[in-house]
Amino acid sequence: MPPSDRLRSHRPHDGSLLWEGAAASAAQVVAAAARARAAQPGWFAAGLEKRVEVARAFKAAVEADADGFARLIAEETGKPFWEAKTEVASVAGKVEISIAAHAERTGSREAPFKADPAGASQALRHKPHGVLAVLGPYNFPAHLPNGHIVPALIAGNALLFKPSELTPAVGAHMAGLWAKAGLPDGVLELVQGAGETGRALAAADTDGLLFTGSAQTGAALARQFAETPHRILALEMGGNNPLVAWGLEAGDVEAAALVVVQSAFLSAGQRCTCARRLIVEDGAADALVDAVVALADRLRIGQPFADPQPFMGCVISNPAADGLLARSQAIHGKTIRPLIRQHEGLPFLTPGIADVTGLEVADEELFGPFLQLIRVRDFEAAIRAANATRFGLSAALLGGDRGLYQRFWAGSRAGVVNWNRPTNGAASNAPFGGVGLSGNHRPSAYYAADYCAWPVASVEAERPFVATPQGIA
């Protein structure tokens, strides 16, 4: 096989190899989804029961295997073993949710039909869109993709699977998972490849496609699904997250600070909801400024497995460090703490805050732990500047009362709204996406069940029968 058709994954903090193995043609693409095709009535037909104890046996999987699946994960991201012990929970605890969620959303349920004297009843049952391409990021390489895929699978979908080139290995580590758990064959076709095997999949024999990933990659999916209208697409994108802190106590200040920590530079900022805008009283903040640097100082950034552990790792490879260097450069605000390479040779960056009030920056989503400080005058301003953003997302208000977060709620453009907390850390059981560049208005978690099933309303009855119209002789 040409070197040309080899994927290779190298852990980005320190380079080396992890994972080869071979990138699909679009001959095997559409193979793929031709096996898919093939099993998917299959499994539909096995019925809920079977499919939801298909789940939670991959549930079982994922916990007998929870060590191990969470030190690949941090090998391949060059995120902390703990952070990644956690996307091992999420990716276990989807499951109940999921079941929970599709009993809710998509259940079925019968019931007299009012307006028929014969007695007929109405239904609602949903059906399965058939075979859906799920494409993955790198940041959560198991939990986000596995947010579409077990509900998706318990709809009675089958599926095509592309991991983010950046993380082959946890994908195919937990398709393994499922075929573990009973999954029968061509019911989930794991497909590696970059951008090319995107391509090919977005254009192959499906029924629909669930993205989680940038918006540039988004847009482009958008283009293509143009011509398909009878095809679902659910985008969850990333944003430019908004988060304002205005009126607090002195008290509070030193706890606003973790809040603006932890929301700009958990996971190396490599999170769709990190807060990449702090927005402040002019005049009347300089104390949170300097509690947050005061933080960020002391904040541990190290390998996967340090002792004692890191509050974050590196990002995910050298060339986005680089950009996130050259971009965060190109702002030329006024420095508070610069984004450095800590290694040469290696992606660890130090977290940057840089003041850009009053200047011209671009809108767009810098994927990595550096945030932009804007002052404004009044709190009317704060909200304008929290949505001078195409993105809608996440947004979150630091301080103030009841009041003045209702008047934040409710002028804010953005699918997360919190008050006092980070604008990251989206609970699973409730729905998750946002607006604008950031998604399709198809939120995920909790409602991904709409997305991986279709309504079907009925009405039947036994024997014929329709009243007799008028205008018969």
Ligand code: SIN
The other form holds:
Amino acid sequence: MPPSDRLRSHRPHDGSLLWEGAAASAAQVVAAAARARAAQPGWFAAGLEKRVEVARAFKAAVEADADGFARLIAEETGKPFWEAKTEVASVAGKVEISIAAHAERTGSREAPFKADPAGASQALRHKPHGVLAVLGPYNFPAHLPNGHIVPALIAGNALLFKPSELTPAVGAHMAGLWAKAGLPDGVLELVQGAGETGRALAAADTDGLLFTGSAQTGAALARQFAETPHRILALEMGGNNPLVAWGLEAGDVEAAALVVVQSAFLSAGQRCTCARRLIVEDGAADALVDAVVALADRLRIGQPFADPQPFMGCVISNPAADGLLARSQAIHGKTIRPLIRQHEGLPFLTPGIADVTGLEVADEELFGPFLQLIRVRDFEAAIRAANATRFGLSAALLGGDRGLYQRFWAGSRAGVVNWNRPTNGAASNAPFGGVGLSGNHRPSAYYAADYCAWPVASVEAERPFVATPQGIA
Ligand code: NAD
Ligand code: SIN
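Now show me the form predicted in complex with this ligand, since the one above was the form predicted alone.
Okay, now the whole complex, with that chain kicking things off.
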């Protein structure tokens, strides 16, 4: 096998090799799709009860393996062990949430059909699409693909799952837990590989694709899907998220600074919902900015298993760190706190903050610990600045009263709008998705059930009957 067909995953925090395996060839993708196609009818026919039983067995397998699973996530992503444990808890928690969402949003309902003399009834039921591809990102290598996988399996689909090429070990581990839970062969086909494999999956014999990743890849997939509008495409993409601080009470500044730091720097800024832009009132924000900088200086950045635990780890790779450093330096703002590589040859970055007021900054997602400060004169200008992006994933207001928050909520163009809470940390029991370049109006999390099945409306009677229409002689 030529070297290009090998996939290697390295622990980002020390560069050591963690996992090595083969990337699927185009022919292997076709074969995996055929196996999934063959397995899907049996999985649907097995019935909801059986599928729920397997999903609950998966949850039990995840919980039994929580420590080992979290260790692997921390090793492969470089995120702190404490945070990896929260990711595993989300993976397990997704099962009951998905069972409830399936019943509530795509379950079955039967009711008498109007005042039908033949006693017909009306039914609403849902069917799975069939075979779906799931493409995952690296930042939550288990929780985010799992957010598609669990509802799609409960609905009765068979899946082709491709983890990020940066986190193949976590993907393989999670697929193994499904096998351990008793998922029949072929129902979840693991396909390892990078972008080329993703393109092959999008071209394969599937009924749709569920994607979480960058807007750039999402747009490429939308182009690829343009010729097959009958296939479902769910895109969960990035953001350039605003956090507006306005009318803060002096006594709330420290708490607000904590919200800013968590919004911007949690997971080393590698969350789609991280705040990228802090919008403040010109002349009235020095105390907040000072408190944010002071807090940023206190953040522990370190190895995933360091004791005491760090607030954040490294970013995913040296190329990612190089890109972030180059892009932050290309923003010619006033540096408040520079984005710096802590150790030569490793992707640990200290949080960066720059004042970009008055500058034309490209509307791009910087997927790392870098926050842009924008000062504006009035609240309307703050809302305009918040919405001055092609993305629309998350937004938050810090400070103000309920009336101000209502203005912010009404004016914000984002799928998550919070008040006095971070922009990130979205709950799995709520819908999660964005507008603009952040998604294609198929929100995930609680609403994932919606894109995993299609509705069938029926009117049903025991005997043939229709009221005699007019015009029959
Ligand atoms: P990415 O777009 O680079 O990759 C995501 C997946 O797509 C990977 O499996 C990758 O191999 C595959 N891929 C890459 N190019 C492809 C192509 N041309 N055709 C088909 N598949 C292709 O994203 P990433 O860097 O792994 O993840 C970070 C991004 O994900 C950020 O933009 C972040 O905001 C976003 N994200 C979004 C959400 C959300 O729910 N909205 C959540 C987490 C991350
Ligand atoms: C993410 O999906 O990247 C993070 C979600 C969140 O923390 O809100």
